[in-house]
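A single chain, nothing else alongside it, follows as structure tokens in the form predicted on its own.
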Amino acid sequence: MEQTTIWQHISNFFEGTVFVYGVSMLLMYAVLAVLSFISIRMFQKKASYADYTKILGSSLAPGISVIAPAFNEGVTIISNVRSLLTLNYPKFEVIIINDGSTDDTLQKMISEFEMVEVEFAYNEKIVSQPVKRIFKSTNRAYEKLMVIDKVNGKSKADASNAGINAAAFDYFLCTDVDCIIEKDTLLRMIKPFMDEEAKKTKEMGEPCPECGYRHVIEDSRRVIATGATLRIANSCEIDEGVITRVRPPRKWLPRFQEMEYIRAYVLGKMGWSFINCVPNVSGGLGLFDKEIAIKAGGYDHKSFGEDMDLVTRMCSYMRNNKLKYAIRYIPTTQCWTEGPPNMKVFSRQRTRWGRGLFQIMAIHKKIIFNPRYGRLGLVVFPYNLFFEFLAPIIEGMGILYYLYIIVTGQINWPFAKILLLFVFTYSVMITTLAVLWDQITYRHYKTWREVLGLCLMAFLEPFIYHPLIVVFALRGYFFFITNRKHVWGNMQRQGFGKKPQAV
């Protein structure tokens, strides 16, 4: 009898905790959706009178170094480097880091872009694996291109650090060499930096009564990073590194990812950007202040979530030095990436993401609920802890619990059906809202039939895609706890440029 009472108390406590947790998560999504809507409307209003041609024609535009690590990317390397070289910006360079590739990646670049080995004053401000050679082109058409050949560092982070060391400009854009970047990406992503710089100095309206001069008021806030929306390029039509026709992925796994990306960027990061609480700038596309990134130590080559780790350490550096900062996101799609096409590659990617999140929570645990770190410690990390890190654990425990009470006949079926229907409907509504809002605002897809097909994936997500996300996240947690060895490898690219075949 006593054991039954104890179990009942445990059961009631678990059900109550899960209920409160679930309601809190749903409310957070609703709040983020509202903030995102406001943020996107504000962005559109500012963009309507923004004149990017002034930046394009200005000799004072900040220089940007585009950094792209490459490991065994021989299938797509030439078309993607050409795409990077045609970015629409007055002052930039492209740095490709050949991270010890074992295929023909380096040879293809040397041959295609007429490259020769050169002497270069390489200053190792951030430690990385040794650089063997640096190549520049003998053809003036490719004078913006630099190729670094280095010893394999077993991580994208190590390769990126070598690129940062060689970067000539004050800002660097880190991307993946397999990504396709829109032509105006640098123009759009540098603008938040320039807008904040323009606010830094403001003259007082009236002269100072003591000295008769107008003093300058300095706003010390500094934009340290900007991000933009990423989309899945699978099944899109691409010609010479340019997206000519946007299509939703035809295979079901990349299509789920496309839906997930739209929801994450349109209803997630834009909402966080509105309150200056962006938790992460994607490793696929991020523009950073080089000075702050170097002072923060650059990318951690031992990290499995190197992009979030860098942003966290940059924010920590600013807070530790009592400097105001901002991280901005823009809602326009500036980057297209090839999503994992099969379950093997997808599981490896999401397991690494889960492992990286656990690692970041462990390394930076002192930040959580620490008022010294401001919003980073009181908003960003608590959210990541409760609604990102703990979510797979609580969901996994919840599924096991519900299976147990079903088998033992203790489930309240009327209540369970209502609860599951509510959660399912809410999930579908949030996802559909994100997809429709994105299409109405930017009209990437030509037909509403394509949009409808993407929206329908939301009805299947809770039963097919989301359980996979939970399983692979828990797998990543297990790998971190057991210290399972992991090596950064290529993602078995299928290559761009071919029209998708009919299914």
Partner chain sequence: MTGANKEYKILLIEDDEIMLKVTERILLKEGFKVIVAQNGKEALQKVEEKDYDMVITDLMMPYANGFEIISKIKGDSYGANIPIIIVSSLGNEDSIMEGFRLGVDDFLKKPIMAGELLIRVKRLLARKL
Second form
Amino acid sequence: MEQTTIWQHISNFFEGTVFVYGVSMLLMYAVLAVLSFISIRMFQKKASYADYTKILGSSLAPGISVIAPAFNEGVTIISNVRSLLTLNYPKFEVIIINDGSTDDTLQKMISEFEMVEVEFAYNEKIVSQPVKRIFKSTNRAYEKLMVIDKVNGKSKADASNAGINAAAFDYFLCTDVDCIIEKDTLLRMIKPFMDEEAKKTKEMGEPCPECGYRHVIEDSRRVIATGATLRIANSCEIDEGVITRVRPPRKWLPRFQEMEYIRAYVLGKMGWSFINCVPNVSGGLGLFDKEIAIKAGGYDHKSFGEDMDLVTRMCSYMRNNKLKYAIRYIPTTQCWTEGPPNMKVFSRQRTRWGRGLFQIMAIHKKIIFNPRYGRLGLVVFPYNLFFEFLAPIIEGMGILYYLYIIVTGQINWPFAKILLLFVFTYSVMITTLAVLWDQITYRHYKTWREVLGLCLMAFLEPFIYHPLIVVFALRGYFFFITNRKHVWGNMQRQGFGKKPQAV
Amino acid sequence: MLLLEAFFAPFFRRYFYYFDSYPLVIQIAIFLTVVAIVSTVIAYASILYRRYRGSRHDKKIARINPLLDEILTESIILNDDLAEGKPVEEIPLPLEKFDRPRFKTPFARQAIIERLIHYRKNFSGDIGLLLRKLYIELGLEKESFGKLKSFKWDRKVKSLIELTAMDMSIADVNILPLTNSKNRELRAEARHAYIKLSKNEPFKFFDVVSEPLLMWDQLELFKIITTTKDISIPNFARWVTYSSNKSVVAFCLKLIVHYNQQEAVPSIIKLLDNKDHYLRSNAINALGKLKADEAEDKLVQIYSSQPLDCQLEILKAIGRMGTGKNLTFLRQEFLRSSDFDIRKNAAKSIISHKQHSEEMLGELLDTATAENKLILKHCMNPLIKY
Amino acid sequence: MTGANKEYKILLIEDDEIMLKVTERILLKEGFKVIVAQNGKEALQKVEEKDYDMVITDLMMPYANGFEIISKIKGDSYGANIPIIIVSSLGNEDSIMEGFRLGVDDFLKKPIMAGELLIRVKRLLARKL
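Okay, that was the form predicted on its own. Show me the form predicted in complex with its partner chain next.
Entire complex below, previous chain first.
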């Protein structure tokens, strides 16, 4: 008898917690939807008159180093490098890191772009696997290009670090050589950096007893990173590294991903950007302040979520040094990336993401709820802990609990159905709103049928796609706890099923 | 909670006869389900509507623009009178070609304005003037001025952009209040317009502006100042000396370099005592680019007490001045410092001395450590730019 | 004058559609023959065909940028002495220097004066003779 009451308490408590959790999660989404709408409207208003071409003719434009690691990309390397060289920007360089490819990636670049080895004074500010050689072109037309040949570091992080070390300019754009970047990307992404006031200082406190002067500290909010929306390139028509027709993926798995990306970037990141709480700048495309990235220690090659890890460390560096910072997102799509086309690669990718998230929570646990870290500690990390990291666990437990009460016949079917219907319609609403926000930003796709085809995926998501993500994330957590060696080595980048791009 | 119940329960009672008996949670869930369904439907409707409206807009533009291009090419770009060198004011424009219903709608008039601006971005000179004349004779400036009266700030900004693109003058009474607007975007744009269009004292606002100029503002202002014809360029040293706004000072330094205002050098040298190291490094940079070698000794003198960014700028400046007086200083820094960037910039500056430093370079190459030798070779390699 | 220009073929490379059409018309009116290319890929094809006396090119285009096209032209015995004018909205020092190092003859920054373009074209063609 007594045992039943204890069980009753536990079950009441569990139901109560899950209920509060669920409600706050739905509330978060609603808030994000509103915030992202405001910031997209704001962006649209400015975009209606902003003239990015003004940067083109200006000698005041800051230089940008475009950093793109390549591993066994022989098939597409030439057209992709060429497409990076045709970006619209007055002052930039392109640094390709050949991360110990075993195919002809390097030879192809050397012969196509007339490259020779140069004696380059490489300064290893961030430690990476050794750099073997550095190449520059003898042809003046390719003087923006630099190729670094390094020992394979088994990660994109390690390769990117070598690129950052060799970069000449104050800002660097981190991308993948197989990503297709829209030509105005640099112009659009540098704008948020220029929309904050220029560097300035102020005097602090009483005169210093040693030197007799008041100490000078930095006093300007510095944008340390910007990001933009990414989309899936799988069914787009691509001609020599130039997108000629944007189309939602035909196959269902990549199409779910496209929907997920739109929701995560246009609704999620834009909402966070509005309150300066962006948790992560995607590894596929991000523009960073090099000085801060180096001071934060660059990418961690041991991390499974190296992009979020770097952003977190950059933010905590700023907080530790009492500097004001901002991370901004723009809603326009600037980058198309090949999404995992099949279940095998997809499960690998998501398991890795899950593992990466756990790792970041573990490494940076001191930030969580730490008021010293400001919004990073009080908003970004708690959100990530509860609604990103714990979500799969709680959902998993919830499903088990549901099964339990079904089996024991305790379920109140009418109420359960009503609640399920509610969660279902709510998730469809959020996704549909995300697609609408995206359409407000830019009218992607040629026909309304394609847009509807994407929207309708929202109805299937809770049954097909979402459970997969939960399972893979849990698998990632399990791997992290059991510290299983990641057996796939370089496959996480190569794994995108490098098929020759359709002409 | 009670309040919620009091609010929701009667609302639903009408539709669900047993609604009252549900727990509050379920009642809210039902209510929100309805909200979600309605929002989803609205979202679908707006997606379809937006796409429809957008494609109609595109179609309209696609109809108007070719007609417009034809007329503009024929009667403006390839204008015979223009080719013969007739003054722009005397060239008659074929306004009758615009005299059809298709060009009369507000939509079309806006499309014409945007097309004209696009043409003016590509063509200046007489063609640009003739395009402006067309804009005026079609009365399109009324559209632009009309937007200035709008209550929406983004419409006002658009208006200012159109008017500046067309070089229309705006009365001071209309524009000066906008330069103090609470909206940052509008304020900035109004200032740009003021500098470009004001005939008297375009730089007046440098005296009054108290908040910082953003990098973007500086870029736009720089472009406007350096490309607007018949703007009288003042001696920017005035603001370097007297302005308390650091971003204005930094910006004026760039203008001084652009216009090579040697007379500003003494006031820049005074900035070397400023406490703000960013401003100091900007000043050192400007001195180098002006090749102000009278400051060289002072730079070497203050070198050791400077933070890294200023030290690097000093090394660069000495290289730019290229007098050869301080080659030994550069050499000493190159050999002494453990900082990579200092050695690299010292090396670059030694090399940029060309024949002055040939001997020293040879000696350094022979005796330097492996890493230093690599730095020298890096800097000497013409294939490596930075 | 018009008659004398007839034999000259000008390769015009520009990715802005209006600018391309308008410049083409300006050159046609002066009696030149004009071959147009709207992006880097088309431009490289036209360069391969080796049938032009002068090149006017933009810098930023999809597929291949202007610098690359110029170096292709200059790297070939046919194109080595062909005069080249850059017409671009890029106007920073780096880009201009890069152009001249590649051996172009003139650099015009947008917005351009049509008259100026024509004078430069004619002057360069006269020098070529």
